[in-house]
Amino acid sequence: MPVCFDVAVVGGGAAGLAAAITAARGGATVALCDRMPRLGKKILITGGGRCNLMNEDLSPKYYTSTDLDLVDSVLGRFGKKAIRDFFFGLGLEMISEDGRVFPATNQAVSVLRVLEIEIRRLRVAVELSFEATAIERAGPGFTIDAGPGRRIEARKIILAGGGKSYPALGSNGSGYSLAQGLGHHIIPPVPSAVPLVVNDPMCHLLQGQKWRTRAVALIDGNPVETAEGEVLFTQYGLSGTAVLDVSESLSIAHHRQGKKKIALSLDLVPFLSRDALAVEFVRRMKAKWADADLTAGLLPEKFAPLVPNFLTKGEPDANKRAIGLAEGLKDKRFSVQGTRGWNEAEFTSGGVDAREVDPGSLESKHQPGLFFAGEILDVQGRRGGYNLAWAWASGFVAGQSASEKENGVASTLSTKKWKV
């Protein structure tokens, strides 16, 4: 079988771009194909349009995976200094805010532009609107089919098709079926960093209101994740940074494990201890404050009509009433019915089982010559630049591994474009 490229990268997002650049720099002839009409569309919305490139505190402890040793290995080869050097080399200046690294322009388009410039400089063959439907082993390499008359042939393949979040931007989960067709097991993907569906009158009454809280995810009554940040009350339930940061475990419990007893506890007054809050409420009650006024200066005014719901009816003792109110506000429980969908999820939890991939090279243990990069793998990072850092790092490792010379001899494969 005539092989057209040394390396074909399937998926033109962050991981795919990093992989294609690295493989081409290693001397390989590279094809980069993507199902969308342009490369890197999802990059443009990251970090609120600013592109949170990575986090200064880059460590495997901020990730979940079926194989954290793989995460450790990849970040050990391409950590925060290497990521900085990579982008400095592309001409991108960066700034750091509370550990989060952004382009100095504060525009995600700047990141995509320098990546595209390098893709062109390296003469990477780019094929857009290329919907890969099947990858098959053929002789010493692979064929990638995308419908009648569209085929790419390559000695090695890097699957970087992403997860399922924001499908309109290219990540529709199609990479999973390609991996399954090549013998890989998929950890069922579920939405992560996603708003929660909660049926509670409080959400409807406070719709549009947000403030800083502490959130605790509870499964079968046991705390599993904690985060501090904003909560946003919506018509369907709860969102905001604190909620998104603890949503992964709840999403897994609901969608993948079918658990029914999942809940979220919110500390609505995280800046005061329970005892200090109770003392303040006793003072206000003894001063004959109206029930609706008890949280004035502590919680948004929109909360005032809800205060009576947190008070023990008929309790004459001010101390007991104050303690009950303080406990209710420090541990407000919401039963979680589910999550919002893929269009509102920032990340995907699940994907190609990381235990089926070599941690040193990201090469498949089932198919020699097949490599993985990015969110298609069962590797998830916290919000704050960790998932993009994984995309750059895994893209580099996969690209470098795929472009390595065999037996010390450079490839002499044809550099013609794919067959029509």
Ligand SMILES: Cc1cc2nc3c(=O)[nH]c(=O)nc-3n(C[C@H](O)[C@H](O)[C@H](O)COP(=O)(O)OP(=O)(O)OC[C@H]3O[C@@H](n4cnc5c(N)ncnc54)[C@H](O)[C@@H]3O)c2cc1C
The other form holds:
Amino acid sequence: MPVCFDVAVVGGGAAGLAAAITAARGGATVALCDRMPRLGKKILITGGGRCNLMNEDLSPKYYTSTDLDLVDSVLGRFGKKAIRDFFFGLGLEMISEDGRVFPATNQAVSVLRVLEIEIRRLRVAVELSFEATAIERAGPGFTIDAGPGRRIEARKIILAGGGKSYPALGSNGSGYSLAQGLGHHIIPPVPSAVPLVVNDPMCHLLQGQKWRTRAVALIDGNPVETAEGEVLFTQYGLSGTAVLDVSESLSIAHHRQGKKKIALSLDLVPFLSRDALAVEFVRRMKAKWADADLTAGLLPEKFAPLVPNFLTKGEPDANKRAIGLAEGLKDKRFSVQGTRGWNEAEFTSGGVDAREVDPGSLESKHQPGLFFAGEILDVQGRRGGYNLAWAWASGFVAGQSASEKENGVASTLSTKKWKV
Ligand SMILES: Cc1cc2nc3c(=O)[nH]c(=O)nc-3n(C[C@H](O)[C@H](O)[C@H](O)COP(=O)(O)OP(=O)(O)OC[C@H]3O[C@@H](n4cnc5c(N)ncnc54)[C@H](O)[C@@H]3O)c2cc1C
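Form predicted on its own already given; the form predicted together with the ligand follows:
Starting with the chain above, the whole complex follows.
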């Protein structure tokens, strides 16, 4: 007869680690399982290997969800001070850059190390290479199965299996099937913070070029999201921070809503107004500058051969030509054909419908004793530390709620040697 834990956490990523630590600190016996051979693989690649673990300006307004009250409630219980204190208490020194919080070591591995040390200290039972394939009700609790001879029994379960992005690091979407099996509705997941596929010769010609722009996402011609930052021209289309920042609404429109008229507008000269740019072009044209020289000193050299594409052919009036060129560069439109796939998406938009989860405890409204934490829920934050902040905060709330509800219930501890 296998041991029965108070709480079993499925998924040892950011949210699962925070949930397991919190539940164990609350006095529960805790099992933490992950389908990968090690915990927290995704944490290691976050923030370009530096782990942007939070943002100082933490507020629900930077999130989207089917239930923003839930985000409000969770961040109200475990906000930026609590996240800081949590990591500080684990021994992690942090630094802040423009509000984005990183470990002082600038190494994501430092974040994972302090979490793993605490998991060991709390004697959380860790099961690795354990892919939960079925969760079933068993009496007052649950069984979690991962193939023949591999079963965990627990009174409460926290599902923290993540979304679908970067499946090689563990989150392959199987958490959604488990949630569905327990009666939950899944908002169709789409890749978010993802490069865009664009069929425009300009991308091909400028391949490898990075440039600071203002990007505007357009759906049916209407602006829906704006971001300033870098764009990277690639063989397949557009990437870079500004593009990733506005990709969510375009990805939802394309993949979930099947919209055809989706586009990205780039302001290639964001540091000059349209009028100032036109005045400068008039000056250059009147001084008889060659077409390919018109953007010299304004745009990188790779743009020079493209200038004629922005000029109205046969237009003799320098003012009109200059205005046309300025307008073309301030609002260069790219028709978006789609997005890159899950291997390049930093985040998943969609997941377990947040309205089916109690905002105060993160407990399922369908299955008492089942809790959710992290990216598996339909909650998505802006880039800049918001998604990890959500993982820590929701992990804390789920872990605390699951262990609170255990108060007074005796549990049996195994003598089995767990891998920690
Ligand atoms: C390249 C990249 C960079 C990023 N950088 C940042 C950043 O700097 N700041 C930020 O805020 N966010 C960042 N993010 C987003 C952030 O990493 C995620 O939102 C966060 O890690 C989600 O945590 P999670 O625990 O919910 O899910 P995950 O980290 O995906 O963890 C889920 C875990 O569950 C396990 N699992 C899944 N299914 C099962 C199953 N059936 N049985 C057992 N185990 C299972 C997986 O193996 C995995 O370990 C980045 C993401 C990527 C891809």
